[in-house]
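Given next, in structure tokens, is a single chain: the form predicted on its own.
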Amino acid sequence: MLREGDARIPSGCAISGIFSKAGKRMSGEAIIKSIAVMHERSNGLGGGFAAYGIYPAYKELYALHIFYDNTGAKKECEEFLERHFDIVNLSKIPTRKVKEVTDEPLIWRYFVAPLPTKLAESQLDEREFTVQCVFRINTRITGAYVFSSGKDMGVFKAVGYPEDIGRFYRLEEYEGYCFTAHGRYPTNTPGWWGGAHPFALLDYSVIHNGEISSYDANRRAIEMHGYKCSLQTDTEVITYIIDYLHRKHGLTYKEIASVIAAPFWQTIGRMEPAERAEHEYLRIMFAAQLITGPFSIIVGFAGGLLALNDRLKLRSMVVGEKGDMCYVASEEAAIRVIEPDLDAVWAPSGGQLVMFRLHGGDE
């Protein structure tokens, strides 16, 4: 008889997020404890974390986390970085030996600012300049992969179970106001270090439980706007869609939720005229960014955290609050293990946006 862990679990993958609305910086130990509760939802082929507020000494610089297959790729990438950025600091990302985490690549981080001369030549703003450099490294330098590129934040991911990966990266030594975590159960792509979640671009990071049936349509549409989908995974596409809608089109996160998990047309038809007009506009203008299929996602960004289910709520997600602390996870047990005495706990409905911001932050 098959036992739990011996068979494919179609609804597998675990997600968890912790956020302090007061901006209180906390250790990464709690998020490791939370994701470990959901061990059976993943299969050891990928896991990872995103952390915000962890680099206060370099908060005005882009923190590039990069995997290298070999020293040749590292040399070529560093020559590219030196031509385009002022490298203020560089080092290996601290790790510890963990027997469950094997075949690690070279893992380095760089705190950088675009060179003014290069930025002027490009005629781009610094965020778009940085994005284009990230895509160039990931598509043109064999053996180099930038997996994190935001300010005052970082992604830490690998092949393995997430609790082992947290120990590998010594996550308990970091302090931040927001942490997210993912335990992977890949169904369509192989497990490898770059393919683990979170996926990130600039300060946007996405962890995802589900399977996007609209992947090909979403990928083709987003690539028309200059994005490079090199990993054949739906979570990468979600990350680029959020960047495209928020950074390039200036949509609010509420509007973004109404694009990627748009209400059904019959629901829109029952809305009041002003609300109906807004949703009709979003559905028509951004039809190619509608995501279909079962999903629950947690999105981290500078100063905030959002969570969203698909319209039919085909994946589980629970939210809890305690004072200024906010929690999101696939299972309530993953919240209770770090905060047993919650002020409120609920399961959002399909397509319902849940968002937390730092006190005083923009809505």
Given for the second form:
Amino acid sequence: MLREGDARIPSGCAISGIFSKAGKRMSGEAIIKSIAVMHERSNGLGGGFAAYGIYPAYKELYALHIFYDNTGAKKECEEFLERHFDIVNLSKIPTRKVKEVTDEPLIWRYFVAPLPTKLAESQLDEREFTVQCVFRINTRITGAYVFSSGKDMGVFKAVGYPEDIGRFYRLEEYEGYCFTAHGRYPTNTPGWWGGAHPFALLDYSVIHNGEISSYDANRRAIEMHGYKCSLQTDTEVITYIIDYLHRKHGLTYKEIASVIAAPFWQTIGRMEPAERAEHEYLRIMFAAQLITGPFSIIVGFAGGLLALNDRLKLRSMVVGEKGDMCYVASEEAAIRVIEPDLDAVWAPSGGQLVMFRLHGGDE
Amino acid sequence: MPVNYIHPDYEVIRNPDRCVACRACERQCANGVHEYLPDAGKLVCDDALCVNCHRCVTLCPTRALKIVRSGNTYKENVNWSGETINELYRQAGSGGVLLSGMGTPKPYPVYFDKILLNASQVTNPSIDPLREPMETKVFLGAKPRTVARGKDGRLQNNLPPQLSLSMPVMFSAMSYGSISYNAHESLARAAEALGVLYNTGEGGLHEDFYRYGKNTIVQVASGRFGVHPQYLNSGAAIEIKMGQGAKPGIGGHLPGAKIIGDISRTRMIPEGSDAISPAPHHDIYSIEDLRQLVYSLKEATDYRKPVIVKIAAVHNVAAIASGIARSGADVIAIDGFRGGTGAAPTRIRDNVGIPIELALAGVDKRLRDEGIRDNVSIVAGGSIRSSADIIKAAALGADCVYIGTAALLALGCHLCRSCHAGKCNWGIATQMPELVKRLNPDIGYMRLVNLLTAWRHEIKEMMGGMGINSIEALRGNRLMLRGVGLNEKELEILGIKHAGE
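Okay, that was the form predicted on its own. Show me the form predicted in complex with its partner chain next.
Next comes the full complex, and the chain you just saw is listed first.
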């Protein structure tokens, strides 16, 4: 059986996200309850969570979550980390035994800061330095896989149903202002925990339901800019595109939405001149980052959450709001189960950006 | 008269029961194949003069004519084929270089025919182009490395000049001189109606056609015929022709017999003088010289026109393209060795260069490996025959394709491969007024519009089947391709998997 990354595996999925604009910290209970409602949308072959605001004590440090196949890989990876980072804290990620979740790798967490000397030597900024180290580990150290690398956030994922995975990782013991969850329905058995979602790079985490038809065009374009698509999944390439457009080009999330789910030319033709010029520019400049085919994605990032459908809306996605609380899910039921009394519930149209940010956040 | 060793390849068969001796065939054939014998009251023909262009067959009102392969054979010999023997006889008789028109007819592999396309099933939906927008619009030109913002924080347009096309197809370079005025008019009007571009070729631009400038690529070739500031500024883009797929490494030769009237005027050379394009540009002996010409042309046009550099697909095409992508060019056009020509030495046409599929895949990969793919757009030509070829070329990495032979076929060309003789019975590759007038530009342009309209429908259907609703999501999307009957090396070069993988 080929491992994830050695073959391209299409998947259907369930996604859900909860965000508190007030920055109210909540436990992981609710998100587990939400994703569990959509049990039928996954098939037990992958699930996971991203949580933001969960490491306030270490919020200036990169939290690396790493899977190891064996202690040899751990040793080699830790040597690499010691050469490049100041490791402030390290521990096993706490888990509990759940009979539905088996074959777990070694799962470790490191709070790190780049070594100033190494950083200066590399001539990179801190974030790019960290990204390159993550790529280095994931492509060069066999049996080691960094699956979370942001500050004050973390990804927790595995093979299994998402509700079981939530219990496995004791998610109810974490408190954060934003949670996202993913249940996967892959069309064959990858059986590797690294292939589960969310997929994350720095503080960007992406969960995605769909199968994008532009995959190889997007992959080959993004690989030209130094990214390595080692998993061959849509979610991975979408994450890199968002990182590339946001971090490297400084596009706003609104502009990013206009690139990856670009309005049709006929729509652009009806816009006011200034707006039209801007959209034309984005489509020409970033033609290779246009994503076609069905997708609904929820992107978590430091201080915010965004949701976006493909331009034809070929996947279901519903948004709910209640006071400062915001919800996004594949199905309305997954929102109602945690907040039956919503102020508003609506389905964003294709290509329509939905974005929530902490009060006082920019944009 | 010396003995002619060569028996005609084709026989003109006339059905006497159908022939009414209307003499249409006799009037239509510029090669003088048919002759009316008044005494006998019937038509006879000389097969040796026939080029098999089907003009008489098509216009015979009673369908009394057909042309078949001559049954005459030499003693069978795998090594010395009849064609090889005939060519040798011809050279022994003439002492000259063998000439041919159009692309090579030799049985080299056509990789497009060994590549199959994908379609959506279950896990993602196919998209119906009759119900949903399906975008075929493309832009050609360099993309800057970074975005620019004004003081107000809004994005600023920092794009170099771009060519906008309604679909990823352009008519490739065919000079006025090598083809007729009416053929050029058909191409120019079709390009305008379709929202695409046609290419002047190296013979300058007839003053009547300046009005189609927005849809015109003006070419600058080694002979520099008809090149002047107004010409350069009249088109949407400028193409430097470094090479041609059908005859890499050599120049061109339009015989003085064709340099008459408007052609002489347009080319800015005396009537009756041969128009000889040197093999190299004599101001370009290296890549740094090319850079100077690119920037000379940009200076001459105020940096308002994209510059295309057209090269023939040769063995080290990827490295050459990489050099061009760093030379200031906005677009690279690659011409595969199956591409057409008005005239080429037969041996060169049939033996020099490489197929476009391999060249395109190699160039696209090389430019990506070097991180400079966005410096240029890639146009693939030689020979694109159908909408399926376009889809495959796009998925291999092309931004757009050039079609030449396909466009001429739409105008009536029957691929008799005798363009170099100048007696094209279809009014395309000729300057004889009585032949030129046979091509009616009102009909010719409509047939070109029809062809590309049909192709656009097919492109949309195939894209929709793959679940792709915008052509840019297909560009370089090699996972949409699978090879059949290709070996590992071929698959590796094309960057695709084998069917079943």
